[in-house]
Each structure stands twice: as C-alpha cells, then as structure tokens.
Partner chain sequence: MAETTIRKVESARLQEFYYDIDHRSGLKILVYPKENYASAYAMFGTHYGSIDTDFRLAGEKAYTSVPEGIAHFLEHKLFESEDLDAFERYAKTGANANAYTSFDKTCYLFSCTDNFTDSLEILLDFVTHPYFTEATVQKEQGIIGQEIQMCRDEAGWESLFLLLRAMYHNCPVRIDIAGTVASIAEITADLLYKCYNTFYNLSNMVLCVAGNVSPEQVLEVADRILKPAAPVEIERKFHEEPREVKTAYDEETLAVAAPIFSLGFKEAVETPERALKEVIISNLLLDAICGKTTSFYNELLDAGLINTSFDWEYFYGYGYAATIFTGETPDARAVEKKLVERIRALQESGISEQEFDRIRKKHYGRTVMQFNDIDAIANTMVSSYFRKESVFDDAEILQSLTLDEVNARLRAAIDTDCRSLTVIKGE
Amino acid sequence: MSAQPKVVEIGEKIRLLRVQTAPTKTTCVSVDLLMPLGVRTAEYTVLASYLTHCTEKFPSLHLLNERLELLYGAALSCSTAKVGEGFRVSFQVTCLNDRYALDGERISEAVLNLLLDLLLCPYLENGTFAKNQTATEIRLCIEDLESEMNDKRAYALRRMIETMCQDEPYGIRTDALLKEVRALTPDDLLHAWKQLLQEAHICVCAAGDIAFDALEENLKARFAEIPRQPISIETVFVETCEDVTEETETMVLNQSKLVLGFRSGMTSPDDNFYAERVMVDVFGGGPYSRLFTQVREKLSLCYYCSARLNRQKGIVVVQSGIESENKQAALQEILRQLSVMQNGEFTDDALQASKAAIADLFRSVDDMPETAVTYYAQFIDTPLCTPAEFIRGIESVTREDVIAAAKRMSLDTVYFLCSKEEA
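How would this chain look by itself, in the form predicted on its own?
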C-alpha cells in the first residue's frame, strides 16, 4: 500500500507530516530540529543526549524507562547528523498501534506528549540544566566522539571531509568539537535549548494508523506559546575544483584506507539530482558498478571500493580498503573508471540494473511506519517528494544524463590512512 502523506504547517517553520500507512502492529512518531552547522553544535550534541535521558516529569533515566514500559514497551531513540550545512537533532519513538491497546488507550497521543515533554519540559535544577546530569552527558558525548578512532573506515571518511571542506562549515573538526564539549556548562545548555526552540526548523512526522486530527491539535496547542524566530540555513556548494589536495596520515592498523572526495558540480540538492544519483550508483554502487566489477573483482586492488553521493552537500565520496603498496594503482584505476563513465563506455545492463536497484529500495518505504518516518522526516522544510515520485525521477534518467553528470565530476581531495610501518 502506498502511504498518503499530508503536510500541515503548524507554525512558522513548524511542520507536521501525516503519513497514513496500512494497518500494522506499530506506530512511529519523530521530532526533528534543524539548525545551522557550527552554531552551538557542541551544545546541541550534548543537549540531544540530555533530553533523551530525563524530563521534568521523569527526572531520571530509570523513571523515563518505566514510562516507556507502561506505553507497551515503546522504544525511544535520539540521533544527530549533519544535513548539508545544517545540524539535525532527531527524537523518535516506536510504539504499539492504538487499535491493540487496552480500553481504547491512545498510545500514539501519549507518545507524542512524551516526545514534546522531552523537548519542551527538560529536567532543571535551580532554573538551569542539572549539574550532575550535564557532567554525565558530557562524558558520554566525549566517549562517543573518541570511540570513532576504533572504526578506521569511519575515521578516514571523517578526516577526508575535514580536509576537503576545511574552509566550509561542513568541515567542522572533531578535535575542535571535543574541546568545546569539554568546556560546556549547565547554563550553556540552557541557552542552547532556548535558542533551539526559538530558531530551529521543526518537523514532526507521524506514520501509521493514527488519529491524526487529535495529534495535530495537540501540536498546535503545545507550540502556540513559544516565540519563534526561525533562522536561515544555507549550504555552500562548491561546483568544481582545480587543485587536488593530498593528505597522508599514519597509525597502527591492518588495512590502509584510501578516500577520495569529488565535487559533483551540483549547485543545490535538486540540481540534476536523479542523474547524479544513478551515475554514482553505476560508478560505485551495487555489484554491477564499475568500481566493484573492475577495481575490486577483476584487478583485486581493493578489499572494498564504493562511491556515495551526498546530495545535501553536492559531493561524491569514494571509499576503499587497500594494501598500502596498491595506493597509486588503485587511485589511477578509480580515476580511469570515472573516465569510462564520462566517455559513456558503461553497459546498458549496468544502467538498467542500477535504476532497478535504486527504485526497489524505495518501493518498500511505505510498508512500515518506521521506514516511512525515516524517509519522510528528511523533508523538514523542503517540498515533499513521495517514493513514487522519486522512482519516476530515477526511471526517467537516460544514458546521456549519466554521461553529462559524470563529466561534471572533479577530484578535490585524496586522503590516505596507512600503517606507521609502511609510511
């Protein structure tokens, strides 16, 4: 069944997405807030964790978990992410469908109230964020940021982005973020929380078999008294690069990482997007792609090699795991495969396989409330695009579109992470 999404403007830059899906056992509700990247990013990173662990009504994680258990074992999660040069804080709860509750209880309404309590009614002591709880959240945040060093693939990707976008907000450095996190105080969190409510772009997404009208009225009432001055969020798109930046870093590891950053030529998230998406997939997506069939399988230059488009920033990243002595050969072959794309030497079978694979990913979006929320919540303040519309856009891409998209690609950064013994 295809969902029937509806956009309701609750207030200034406050949006409700109503997604009616086929009846399932679960319902999913999320609240997403978007702020400019680099503006209190450290505060919002810690704040996201704090707000998920306690509220005014439930001042400890134990009490909050007891409330979730009473809501038939509802599952609460929180995440943060860069979205272009915006910073998104996302809260999400999955719960039992109202129709399965005892005595006609509206679990979805209770879950929404809990989410809004997390955001609007935090646990405070003496008018500010609790000192001990703040210290705990800062420690957890530091541990989380430092643990990325244990995942060398994620670390290499992050370091390439920091190098490639060092003069852009998107290139915010983790070491700088850690320094800011360590210096935070309860009052810093209080000021950040107030600013978040006043200035963020807010999207509430509810998916499932829900009494949407009641949810809508509840939202309007809860946000009615909050003074709003939403801030503008803009992302810098660098179309091309003339000079290639190369950086090598060493550490103790078993497998070297080669990460390449390309400028796609995009000037906005919608600029030639469908052609870019298909081109990157034929280049380095599925098992039919050039990087997989040629660089990894035929020439055995990499343990893995794949490409990914970051639509919100207009960059393409190629990640590979290699033996250090294969660096130059792997780099040359990856660039040669890009030339193959630019010259239109890829097969029709690969093009059709790519379009079919991408379309299949989105045909199941509306099957479950959780996947529906994950998809629709990305449209915080942009026009809604249904999975069906997305699929039509992908299917309309031609060979000529893919070639043109490949020709706009330019290499910006080569980042190499290798073992100290091999440097």
The other form holds:
Amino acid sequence: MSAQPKVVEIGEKIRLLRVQTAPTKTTCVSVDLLMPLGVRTAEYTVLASYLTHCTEKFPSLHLLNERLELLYGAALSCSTAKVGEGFRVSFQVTCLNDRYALDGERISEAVLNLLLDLLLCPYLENGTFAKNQTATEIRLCIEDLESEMNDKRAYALRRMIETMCQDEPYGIRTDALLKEVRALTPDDLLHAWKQLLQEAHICVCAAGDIAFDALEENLKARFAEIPRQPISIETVFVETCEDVTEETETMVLNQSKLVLGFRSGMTSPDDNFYAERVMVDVFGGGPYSRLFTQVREKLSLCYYCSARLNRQKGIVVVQSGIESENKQAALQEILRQLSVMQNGEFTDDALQASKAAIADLFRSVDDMPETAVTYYAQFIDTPLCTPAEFIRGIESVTREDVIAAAKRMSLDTVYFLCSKEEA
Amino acid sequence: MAETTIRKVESARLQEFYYDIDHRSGLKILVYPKENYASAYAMFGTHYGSIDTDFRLAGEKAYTSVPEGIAHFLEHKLFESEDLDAFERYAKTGANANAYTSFDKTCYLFSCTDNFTDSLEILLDFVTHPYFTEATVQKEQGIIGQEIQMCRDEAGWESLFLLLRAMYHNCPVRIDIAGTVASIAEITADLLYKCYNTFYNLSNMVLCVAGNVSPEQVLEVADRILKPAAPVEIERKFHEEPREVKTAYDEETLAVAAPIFSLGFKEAVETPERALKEVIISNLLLDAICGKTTSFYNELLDAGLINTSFDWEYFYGYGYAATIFTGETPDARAVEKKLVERIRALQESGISEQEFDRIRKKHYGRTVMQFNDIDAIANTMVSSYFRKESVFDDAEILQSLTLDEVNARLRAAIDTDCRSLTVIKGE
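Requested next: the structure of the form predicted in complex with the partner chain (the form predicted on its own having been shown above).
Now the complete complex, all chains and molecules, led by this one.
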C-alpha cells in the first residue's frame, strides 16, 4: 500500500487530499461538495448537470467535449448522492498520465484547471445562468429522475426508503423533487451556485503522478476569493422501530421486488460500525452469506437476496426479486435468518469468510488512482481512515460483537412491488 | 507430452508486457504482471456462449442442437461439486469470485489481494471438474427462472433483444443469453455433460491473469491441477442469414417512463468474424456520426429528441455485425429519420481530417488508460485471444489508421436501407 494521503486545509472546510500512488496510466481528481439534504436539493441536482456541460471558456456541450477529446479523451463525470442527511455533488475527471502524451502535452494540468473552471467559472448570460441551457438541463434532470422507474430494483429501493424515512429529511421524495425542479429559473441556479460555494464542505481529492505543490497553490489562489460560511450537517438516527409499516404497490412487472428496511440501532456513523459492517455481511453480503446460501441456494426462491448497511443513516436494507406468490415464504426466511444471526447460530467459518472478503476489497484501494479517489473522497469533513486502519477495525470484530449488533436490528418497513394482476 | 513454452510480449509504445504461455496441458495461459498492485485478477474462459446452439466435433456427422440458454445454465451449475461448492471454497481465501456468460464466451473469475495461489487452485479445479445430477439441475431452474424474469423487466435489455429479433432471421444472437423458462426446462444433466465435454476442452479455453502475480506462481498451480487433454476441433453451425432484416419495425410494452428506441443497421457479413481494424474503425465512426462533439448530437439534444441516455455501439460477434443506437425519446421515428439522414450526409461528405485526428486522439487516450485496470486487462486478453489477437494491437492499429480507410468503411459498412427500429413503450 502507498503512503497515507496528506490532508491539507486549503480554506475553511476546504480540504485537499494528496494521494500519491505508484506510477500508472491515469491521473484522477475529484471535487466533492456537501450540503444539508433538503437545502436547495432541486437546484443542486440541476446545477450538477449544468456545470458539467459548459463553462465560461467552453460555453456549450459541443465545445467542452471537443476540449476533452483533445485532452486524450479525459473522462468527466458528475453525480449527486445522499450521504446520510447530507447531499453531495461530485465532479470527477480521469485523464491520461502526461508521460503517455504523444506530443509532450501537460494533460493533467489542463484537466485540473478545466475541473476547477467547471465549478468556479460557469457559463453565464447577462450575469445569470443561461436561459436555454437551464431549460435543457431541467428537461434532462426530469427525464433522468423519471427514468429511474425503468430500473425496478432501484425504484423499489427508493420507494422503500421514501416510506421508511417519510418523517426524516432522508425520505425526500422524488416526486416532490421533480415538482421543484420543474419550477426552477436561471436565477435560482445562480443563487444556489453562490450558496454552494459559500456553504458547502468541499474536498478535492487528487491521485496519480501529480505536481501536488503546484496544485495546492493553484487551489489556494482560486478559492481565496470566495467568502466562506460553511454550514453544519446533521443526520437523524432512529435507533429502533416499534411498528412495522407495510406498503404494497403495483406496476406492469414480471418479477416482484421485496425490500425490507431495518433500523440498525446505530446512533451515529461511528457507533459500533465495524461490528455492524461484519454482521450485515455475514447476514447478506457475499455468496457465503446466510441470505444467499439459504434463500437463494437452498430454497431457490430468487436470483438475488442481499443485505446492505447504510452507515451514514444507520439503516440496513434487504433486497430480493421473487415470484409474488413467494412473498410470505421469502419474508419469513429472511427474518428467520436474522434470528439465526441474533442467536449466534452462524459458523465461525462464515464470520471469517466475511472478514476476509471485506478486508480483501479494501487492500486494493491504492492500486489505481480511480479507486483511491473513490475511497478517499468519502472523507469530506471527517478524519481520514486509511484502508489499513479500516481492515484492522474489521478484523477486531468478535462473534459476540456480531450477535450484539444483530440483536439491535429492528424491522421498520416491508415494501412490496408486484404486478397489477397479482395485487 | 509437450513441454510448456513461455514467450514475453512487449509493447514499447505502452511500456507494458505480458507472458504468453503454451501450457503442456494444451491450455493457453496469459500472465500480465503489474508492479505495485496489491490485487490480482484471474479469468478462466471458454470460447462458448449463448450463440453456440448447434455444433459438432470433427468426425461427427450430425450437428447436436441444444436448448437455448444452456451455456449460461452450465455456468451456474459448474460452481457445484459433490463436496463443497466453489463459493464455499472461495469463502476461505477471501477472494471475490463470479462468472458470466455472453453471446460467445463463458468466463469464471476472481480477484484477490491475498491467498492468490489457493484461489487459482479453486478456479482451475472446479472449472475442470463438472458435477451435474438431475436433482441439482432441477434446483437451478428456479433460480435461473427468476434471473430470466428479472431481465424481462429490464427495459434496456429487452430493447436490445427486441431489436436483435427484428434484425435477424436465423442467427442465434437473436435468442436471450439465459434462454426462456420453457427452454431451460428441457435441460438435463446429460445435455450439460455433452456441452461441457465439447466446449470445456482446454484447447478451446484460455486462462488470463493480471496484477500482483508472476508466471511462476500461475504455472506452479497449473502444473499441479491441469491434466493434458487431446485437443478437439469444434465446428459451429453457420446459420444462413438473409441480407435483409426480418422486420423493419417492432414494439413492446413495459413499465417505462418514456419510450426507449433501438435502431440497428445490419451489416453484410461475408466472413463470420470481423477484423480488429474494422472494429476499431467502426467505433471511431460512431463518435464521428453522433458523438457529443458533433453538432448533430447537440441538435437532437436541443430539439428534445434525445437525452443523456442516448448511446451507441458497434455490436459484433461470430456471424453478425451491426451499428446500434439506443435511448429514450418522445419520437422514435423522428430520431430514426435524423440518424439515417446524418449517416447518408456523412457518407457523401466524408469525415474531415481534423475530426479524425481529434477522435483518434480520444480513442488512443482511452485505450492506454485501460491498461491501468487489471479487470479490463484480463477481460480484454480473453476476448483478444479468442479473436487470435494481442491486447496491444489496438494502440498500434489506431496509430496506423488513415482517413481514407475510415471513410471507405463508413461508406461500405453501413447500409442505411438495411435497418430495424424497435420501441419499448410505456403502459
């Protein structure tokens, strides 16, 4: 593994992570901005798209992409995601390492400047966001949000979360978001952009063969002008649930989706985290897990049945695709497997398998700039935890820890998406 | 018994190398060590996929016809043995294991940062030791039945197969990789053995390993596990395919937010396989036709005819090749018309030198960048080997291409009259 990344505070809640990897074919840089979920979330959803489609210097998708192609096909992407009750906007670019340029161009420097331009020098018309471009971006965002229903698994997961967390910011509904997106104006985007630069927690993560000192100076200079008033972000952790909420919806479908939402019992992202992580993996992580070996392999009820921990919100989600008539059988078996976990009736081999599989995933984080950036960029405003430290945490988990973690789980919501005829 | 031979293959341009090994067992092994990597990625593949529905061995008179989806079914079943299944064995090494079946190959893979030789032993062992019984076959029908149902709800997947069924009359690329619930019900243990004994002969397979690994580590395990086998000669039935498409238009209904179109231009294939150079040129052409730097793409976007889901692919394999466009649209006919006009206009004018240089630069960058990623390297090595090429060929061909070759293929390979349009409509 490479040396621990260097954390540099560029400004108030603006962080640079310098990740030195072995020489590779690529350089990768990301800029992540974190705001409270629900504060101008519609604006930031559209803004993320707008900012990656044009800049002051390259005022159209066409011109911006021409520039990227000339930079040897530098790959630019942007995404938004909920991080607990924060909303993260991420820009990322991966480009060819300068040493492979055919004409000795300094690709990485140009790409870094372009990435900063996206965020800091948007394309404006008459002092505000361009009207036509805004309209296009609104349309693209609406279609993107609406098309989530094409992916039934993602749709069912989202609907379960909306049901389970309806009284928490995390349960923000896509239909409410859509309504807000439709009503946005260029000035709304302008205000949101200014607010984002002022209030977000910002993290630039750079990995590869990079002139880090120059990058650091460049960042300091470019962020120096921005007045900063970073806003704090807090997430509601609901420890337990007393009553189970059941929700069934219908759609034209061949396969029904069963999604269960559990409260993990965690009270913060660090509360008993390693034990929770290992427990959820033994329960429904890889092909060695209880859910895979029992619900899929033994009972042949499904093709997939898995459990995932959402650390930032303290919830555990179980997802499966089944025949409608097998709903009760699958539900019963999933809950039975949870009681197996709670009663400690899993083998030591299963525990070891989970710990080995998780550790294995994290040991390769530093192999590529892309994977290093994906890993380290999660530490926007929290202390850095290296993969080695993470693995030590996983390895320290005992059978008793796992049992205790399983006992803290409580079922909150059962969501079922099935075909119209079967409802 | 033949001896194992090792040859080092280098690319000065990419500053990369790998070892090409003819193992004494008859298996081709490619080992691509990457310095400073913690992980290793291994892939054991057979040149056998969903399109291999009719085949015979040299000397056999009749072709054997097998149920649709059997290659994929076999992939699932190979993980089982009389004793521990492969996943249970991998659980002890910590490797992350999986497998997939495509139109023309089946691959078993794992990645790991520790216990590499133990995991490689598991991989080579379970893939070379089949164990099928009627009871285990039956059990799998439920699981794969659910996989098939799941795919039928995936609009992108359904859209692709609706298009393939519209374009092709006979070519087995038109059948779903996993088959149907009805076709997999016909699968028996005997049929699985028949397919296994034909296609899982080491002479029809390749082992590719990339990352934190040395040829000595790989050979130590291969020498121990792999038993020499007489090579087989497989003859795949070449399905006569009419030049014209089966149907110019088809549609289906699914729960989707907006209609999804797929437009395919069926290419005339005189020989079953496309040369790498043709594939590379076709991929460049697609960027020139409708890439994000074209005014064409931006016009369609501004007109609201496409959105960010718009995508394209040069789709090819044994006995088929097509240029495919897909995406959400409110008006599939309008997109079809625009694309046909665009291609015809470009065939007339040709691509400019400036565009060609820029697009080539992008493809060169992307090709080199791929050599960071050991998953991509191992996957590409498998495909390249089955096509009798080296992973380093792409970068060389890209640099040697001329604009004349690109414009010539633009005119020859895409026949705008030979096309199918399909639409997945919402409820």
